[in-house]
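Next up: a single chain in C-alpha cells, the form predicted alone.
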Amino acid sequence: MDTADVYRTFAVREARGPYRELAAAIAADPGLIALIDALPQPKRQPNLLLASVRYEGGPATEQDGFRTWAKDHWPQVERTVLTRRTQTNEAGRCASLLPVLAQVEGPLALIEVGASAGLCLQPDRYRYVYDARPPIGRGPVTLTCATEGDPPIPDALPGIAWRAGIDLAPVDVTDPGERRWLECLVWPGEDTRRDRLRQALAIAAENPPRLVEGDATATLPGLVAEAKNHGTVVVYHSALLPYLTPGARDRFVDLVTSLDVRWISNEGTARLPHLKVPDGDRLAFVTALDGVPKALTDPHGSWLNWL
C-alpha cells in the first residue's frame, strides 16, 4: 500500500470530523504526498502528521488551509514529524481494560507495554459507568462505556498494589510541551475526548506514574520479577502492535507468553491473527485474556460487546 492509500484507507475506515475530509485532500495531494514520502516509513502515518502540524501552529482542517500551511512549513513540521511519536493515551480504554481486570485474582501487579504517559496504568483512579449500572468507583474521570452481550462488571474497583510502565520515549507528564503534544493527538472537534485527557494527566501529575525507557523485550522480563513480589502480575497492551515490524510483534508475543504472568491485549484485529472472532463492520479492537478473546471495543473505550 501506497502513502497515498495509506491516507485514504485512513479517510475512510478511521477518521472521523474533519479529519475524513482533510485525509482524503492529503491523498489526493501530489505534492504533500512527495513530501511524506521522504520521510522514514514508520514516520508517514497520518495520525503523526496531522498531530505535528498542529502542534507547530498550522490549522486543522481543510477549510483552513491545513495543505497549504503544511507545504510552506515543511521544515518545522519535518523536525516535529522526526523528532515525536504517536502516543495517543486514552483514558478510555480503562473501560475496555476492568471487565477483564475482573477476572484476574488480585492484589495486581500492573506492567503496561507501550504506556507513554501512562494514563492507562491508574484505572483504579477512574469512575465508570456502563449502561444504566451504578456508577464504579470516583474520581473527576468519568468513563461511560455502552455494553452488548453479558459482561461481567465487578462491583468495585480493582486492589492494585504495584504498577510501572515501559515506553521507548515516556511522556513527561509534569511537562507542559510533552502535554500539549498529547492534546494535539486528539482529533479536532473531540472536545470530550480532549477534556477527558487533561483530567486524567491532571490527576497523574498528582502522582506520576513509574514509567521505565526501553525495548519491552529487554526491558520486560526484569520487571516482571520485581512485580512478583507485589502481586498477580499482568502484562498487558492497546494499539502497540502497529508500531512493532512483525519480526518484532511475534518476538514480543513469544516473550509474554513464555512469562509467568496474565496477559491483556488490547488490539486490532489485524495485529494477532491467531485471535479467532467474529466479523463486524465497525472499527473494533479484540480485547483479550491469555490469548483468548474477550470483547470486542471500541478503541476509544466508548462501547464493548462481550464474547
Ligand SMILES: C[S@@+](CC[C@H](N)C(=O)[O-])C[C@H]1O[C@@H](n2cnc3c(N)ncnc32)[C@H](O)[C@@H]1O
Contents of the next structure:
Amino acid sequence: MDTADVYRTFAVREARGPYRELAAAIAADPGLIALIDALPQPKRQPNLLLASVRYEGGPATEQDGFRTWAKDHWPQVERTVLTRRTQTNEAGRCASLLPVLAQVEGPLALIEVGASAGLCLQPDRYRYVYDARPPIGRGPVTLTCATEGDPPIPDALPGIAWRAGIDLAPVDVTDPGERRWLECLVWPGEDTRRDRLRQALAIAAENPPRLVEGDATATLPGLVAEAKNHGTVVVYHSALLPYLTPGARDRFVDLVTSLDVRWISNEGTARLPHLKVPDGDRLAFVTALDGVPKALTDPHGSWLNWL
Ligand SMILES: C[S@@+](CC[C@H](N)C(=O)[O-])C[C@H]1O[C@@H](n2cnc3c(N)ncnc32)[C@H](O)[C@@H]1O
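Moving on from the form predicted alone, kindly provide the form predicted in complex with the ligand as a structure.
Expanding to the full complex; the earlier chain stays at the top.
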C-alpha cells in the first residue's frame, strides 16, 4: 500500500469528523504526499502527521487550510513528526478493563505495557456508569459505557496495591508540552474525549504513576519480579500491539504467557488472531483475560459486548 492509499484507507475506515475529509484530501495531494514519503516509513502514519501540524499551531481541518499550512511550515512539522510518537492515552479504556479486572482476585499489582502517560493505570480513580446501573467509584472523570451480553459489572472498584507502567517513551504528566501533545492526538470535534483527557491528566499529575522507560519484552520480567511482592500480578496492554512488528508481538505474547501473571489484552481484533473472536461489523477491540476473549469493546471504551 503506498502512502496515498494509507491516507485514503484511513479516511474511509478509521477517521471520524473533519479528519475523514482531510485525510482524503491529503491522499489526493501529490505535493504533500511527496513530503510525507520523504519521512522514514514508520513516521508516515496519518495520526502522527495530523497531530504534528496541530501541535505546531496549524489548523485541524481541510476548510481551515490544513494542507497549505502543512506545506508552508514543513520544517517545523517534520521536526515534530520525527521527535514525537502516537501515544494516544485513552482513560475511557478503563471501562473495558474494569469487568475483566474484577475477575482477578486482588489485591492487584498492575503493570501496563505501553502505558503512555499512565492514564489506564489508574482505573480505581475514575467513576463508571454502565447503562442504568448505580455508578461505581467517584471523581471528576465519569466513564460511561453501554453494555450488551450481561457483563459481570462489579459493585466496587478493584483494590490496587501496586502499579507501574512500561513505555518506550513515557509521557510526563507534569510537563505542559507533553500534555499538549496528548491533546493534539485527540481528533478534532471530540470535545468529550479532550475534556476527559484533561481531567484524567490532572488526576495523574496529583499522584504521577511510576513509568519505566524501556521496551515491552526487555523490561517486563524485571518489573514482574518486583510486582510479585505486592499482589496478584496483572499485565495489561491496550492499543500497544500495532506498534510491534509481527515478530516482536509474538515474542511479547510468548513472554507474557510464560510468566506467572494474569494477562489482560485490549487490542484490535486483528492483532491477536489466535483469539478467534466473532467478526462484528463495528471497529472493535477484543478484551481478553489469559488469552480467552471476554468482550468485544469500543476502542475508546464507550460500549462493551460481553461474549
Ligand atoms: C496508542 S498508545 C496506548 C496507550 C495506552 N495503553 C492506552 O490504551 O491509552 C501506545 C503506547 O505504546 C508505546 N509503545 C510502542 N512500542 C512499544 C514497545 N516496544 N515497548 C513499550 N512501549 C511501546 C508507545 O510509546 C505508546 O505510548
